[in-house]
Structures are given as structure tokens and as C-alpha cells.
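Below, in C-alpha cells: the form predicted on its own, a single chain.
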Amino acid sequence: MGVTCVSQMPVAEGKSVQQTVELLTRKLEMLGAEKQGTFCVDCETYHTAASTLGSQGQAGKLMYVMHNSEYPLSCFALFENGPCLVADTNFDVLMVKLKGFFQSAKASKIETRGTRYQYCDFLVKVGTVTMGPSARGISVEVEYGPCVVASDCWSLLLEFLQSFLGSHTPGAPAVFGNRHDAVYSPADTMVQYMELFNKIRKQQQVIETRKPNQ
């Protein structure tokens, strides 16, 4: 894998989540890119249970257990602002087992699903974020594979992503400024997710708290 970037683009004003990404895949493809099938990447959030807190007032620990069909034997495990462990699919059935330290918090399952696109050395996936039956936002992946070092790739990226996202284009990436010169992994773009469906869990807590008002 190369190095890639992560993230969100707003809803087009006027339009709903799918017509957006409907105009965003017709603009890859009038730059010239080709279909190369879907992607998937989901997310979980476990928390710490509460009697492992004790009663010194401690502030549970959130743990999101994710998957990426970028890498169908991997599971991930990371930690906010912490450590992230990848491990194979038999985690998940681990996580059954620890119930007694994490517990899956209740409606927290996030994804995004969509469509993957190859343009020359680029790979890109616009998705439909979703939690439950409703679209909630749009990830942007792109991927440029011949490099390995964020650093020495970001200005060529950032390029492409002005192409077809305009205004909307990203900043570069947090985790980018703490790798410096170190290799990419898929560990990085996982982080990028979990950030990306943490930001869109927070902007629906927002609209939810607002409706009362309206």
C-alpha cells in the first residue's frame, strides 16, 4: 500500500448525502478514472465495563474495534490518542469473551461503503457514511501508491484531491506530522477513520440536540 488521506466531504448544498456522491464519482470519472470494485470499512465502540472502574470516579476508556475490506484477515483495535493493535478476525470473538472489561456501547456501529476508483498512480473511495438505516456523511480515501513516506508525497496528493474536491480539499492529516519520515502503514488510515466517524458522530449529536428547539 502507498500513503493515503482521509476524509469528509459536506453534503452539497440543495442535495442529499447519495446525490453528492453521485457528483463526486462523476467527476472521477470525468478526470479519466476507472470503477475497481467496492470497499467497506465499519467501526464498533467497546467501553470500559463499570466494574472494572473501581470507585475512585475514573473515566472509562473507549476502544473501537474496526475492519477494512482493504484487509480482509486484519482486525484493528485502537485506542483514542493511544496505541493501535492489529490483529486477525478472530479478535472479534475475543472481544465476546472480555465482556467483562469492554462492553459494545449501544447503537455505535458506524461505516462507510462505497465505490473504489484507480486513476493512473491513485487509488480513491468516495462512501456513504452510515449508523443504522441512515446516511450521516461522505468519506474521501485517496490512496497514491508508489510512495511509502507521507512527506515526500503530500504536495502531489494534495494536488490531486484539488482536482476534483475544490474548496472542499483537506488539510494533511494529523497522523501524517506524527509519522515524520516513517513508513505509512494501514495502522495510519485506520486512525484517519476513526477520527473521520467520531467527528460525524459528534455532528449528529449536535443536530439532535437541536431538533427540540426547532
Given for the second form:
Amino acid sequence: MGVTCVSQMPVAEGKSVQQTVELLTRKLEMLGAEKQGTFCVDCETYHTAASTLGSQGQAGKLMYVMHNSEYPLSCFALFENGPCLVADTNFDVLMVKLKGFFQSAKASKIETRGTRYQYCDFLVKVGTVTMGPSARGISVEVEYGPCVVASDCWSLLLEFLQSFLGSHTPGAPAVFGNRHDAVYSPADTMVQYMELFNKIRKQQQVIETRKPNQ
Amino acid sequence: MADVLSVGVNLEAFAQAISAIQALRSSVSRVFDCLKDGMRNKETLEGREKAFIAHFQDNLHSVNRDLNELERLSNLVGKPSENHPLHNSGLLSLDPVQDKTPLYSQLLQAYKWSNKLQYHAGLASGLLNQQSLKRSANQMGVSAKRRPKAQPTTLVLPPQYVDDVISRIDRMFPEMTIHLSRPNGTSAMLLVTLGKVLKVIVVMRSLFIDRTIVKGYNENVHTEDGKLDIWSKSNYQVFQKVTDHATTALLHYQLPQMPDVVVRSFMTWLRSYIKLFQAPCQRCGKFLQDGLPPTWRDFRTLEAFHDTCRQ
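Switching forms now, from the form predicted on its own to the form predicted together with the partner chain, please provide the structure.
Full complex below, order starting with the chain above.
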């Protein structure tokens, strides 16, 4: 698992999500990247059941259960600022059994699907983020295989991102700052995806609350 | 009468002998013509007989004369020399059917070509010997008889000495750890781990470095049996490139008499890769060139360059 950077690409002016994705993939192909199949990352939200909250009335914590097609036999479970658990796919079945403690939030499944591209040692995944039937945004993930320490290769990744994202290049992800000289792990990638999905959900909520005012 | 060819054949006499043969032939045919014609018509039988006999005798005399001339000339012609300078291949040149079996001309061409090849090969070996490619301490050009029977001392070193040298180098650099093992006989196999950047497998022959393979930090360097995998290449292009550079380096650092200095310089060069992903290229200033970071390290200054940017 190499160092990965997940970012969001804003939809181009006057274009649909699909058209922007097409623009990006064309730029990648011009760079010399090869298409290598598809990928999918999805996320379901659970919140702690009311019965377990106790008398203190603490707010229920949100738990995210995520899958990544890059690791087909694994399942990731993480809290917002908390630890990330890496389990095998039987964890989904376990969640069914834990219905009493964790309840699935309504209409919370969010996923991103798209194509994988390989350029030299870089793995680029451009996906459309969908919630239900509608497309909500574009996710771009770049993984640099050979390097495992995040702080080492950020400049290198940045240069590569600039070559095809242009002005939409993101800043350094928060996870990079947290762990100096620690080996990068897939859990860090899932944390980045979780933050991205939350951001897109918030954007959607902002749009929905704005509409009645207009 | 002497001719240019050293074959020993007298060409003028040869030509004269051929015309003598023609003269002989014509005189013999004149004899038979005379006999065929028979006696001429004359007044008396005696006259006719005398004329016939005289004519017949003239013809026979001319035949005799021509034959003597031919014999004289044939003695002058001489024999072609017995020793063929080309031996059996010279007989090939006598083949008259040149179109279908041009053996002789092809043979000559092949011979000229092989002569030229030998000459050029001699020149090339003279030039190449100026640059010694052998890394052992043997003298160049010493013939087999004069070369001492024992192997040069630097190739036969006690394994304990090799272990000592390696452990000393291990302690030299804090970010580099060297693990030595001998799974296949007396050749040492080193597993060098450089920080969290890469792993290098170095196969040695006493204190000479034979082969290196560079792999990523997260790649598996052991086979399924648990032994060190010294053959499979890295999955990443950047480390495949660094492996090529490391092979160049182990050929560059050569000092047959002091192999431990060589190993030390090689490890110092290798250590400069700790900043493989952080250092930009000194020439173009960028990080990536065709998707690769600067993988070349200069042998003297240890500066980072892209493979295409190095001088």
C-alpha cells in the first residue's frame, strides 16, 4: 500500500458531473495512463442506538462501515475521530447481529464508482460520488506505490496532481500531518474517503437548505 | 619466350604448337584427298603412275615435317608446374559452369572476408585490452604457463573477515541496517534496509559484490520457503531503475587490491537513496520525469539526477 491522496474535483462551470469526469479521463489518457478496470468505494453510516446511550444523554457517535474494491476481502469500520478497524467481510454480517447497538441511518449509503488508471508507478482512480440515484460529486484518488512514508513523497505527489488537475490541486490531507515517519496504511485512505463523503453530504445539505430561501 | 605466369607454361610455344597441329591436320587430310582423287588423267599409264606417286610422296613428306615440328614445339611447351599454390581449391576454378555453381568466386570472397575479420578483431582486442574489465587482481596478458597456479588472495578470504567488514559498515550509518546470511555456501547474501525507503539484496563473492536487487520497503523479499528471494524483480518501475543504477555502481567502484574500500564506497553511494522521493533533480529542478523521481546518484558528488538528466 503506497501513499494515497484522496481529493474532490469541483464540477466544471456549466458542465455536468459526467462531462467533467470525461474531461479528467481524457487528460489522463493524454498523459499516457492506461485504463485498468474499475473501482468502487462505498460507505454506510450507523449511529449508536438510543438504548445504549445511558442517562448522561451523550450524543450518539456515528460509525462508518466502508468497503474498498482495492481490498476486496476487507471491511473497514471507523469513527469520526477515532480508531479504524480493519476486518474481513464477515463484519457486515456481524453488524446485522449488532442491530441492538448500532442502527443504520436512513438513506445514508454513499459510494463512488469509476475507472482505474495506471501511469508508471501511480494509480489514479477517478470516480463519481453518488448518493442514491443522483451524482453528487467527483472523487480523485492518487496512489504512489513505491513510497510508504507520507511525509517523504508529498512534493512528488503534488507535482503529479498538478500535471492533470491543474488549478484544482488540493492541499496536503490531514492524515499526512498526523503521522510523521509512520508507515502509511489502507486505514488512512479510508479516513480520507470518509472525510470526503462527509464534505459532500454537507454540501448537499447546504444546497437543500438554501433552496427554500430562494 | 618467358611469360609472366609462374606456371611454367611457355605460352608462345603453346600457340605455335596449336598452329602446328592445324598444319599437321591439313597435310594428313591432303594425303587422304590425294588417295581419294586417284590418278590424274595423263597420256601414258607410266606418266600417270609417276605423277601419282610423286604427289603422294610430297604429301607424306609434309606430314612428316609437320609432325617433327609439332614434336619439337611440344618439348618447348613444358609441363604445368606440379605444385598448385591453391591445392585442391584451385581445381575448383577449372569448373566451366560459372553461372550455376559459382563455387570458386564465393570461396575467394569468403576467404577475403575472413581475413578482414581476423584483422579487425585483432585491432579491437588491442583497443579493448586498454580498458581492464576484470575486477579480480589477476595480471592481464600473462600466459597460462607463467600465471601462478594459486588464485589471487582477494578472492579467497576467510568468511570471518567478510563478516567483520560487513558488521563494521553496518555500524557506520545509523539509517542503514545490513543483515548477513549464507544460505548457499560461502557466498554472503546481504539484506540492506535503508530507512523506510527501500530494501537491497546484495549477493557477494568473498568481498566482491556480484549482484544487487533493489525492492520497495513494503515488498516481499523472501520466497514462500522463507529463504531470501534473489531473483524476482521489483514490481515498481522506480525500483527497477534503481536496480539498474546499482548494477552500474558495483561495476564502477573497482579496486581489486582493496575490496573492503569498494564495499564501503558502494554502501555510501547506496545511502544517498534515503532521499529518493524527497530530492528534486539537480538539473531540471522537477521531481518527476516520465513518472519517475530522480533515480541517478552521481558517483562522486552523490547528487540526485533524473536518468535522462544526468551528464
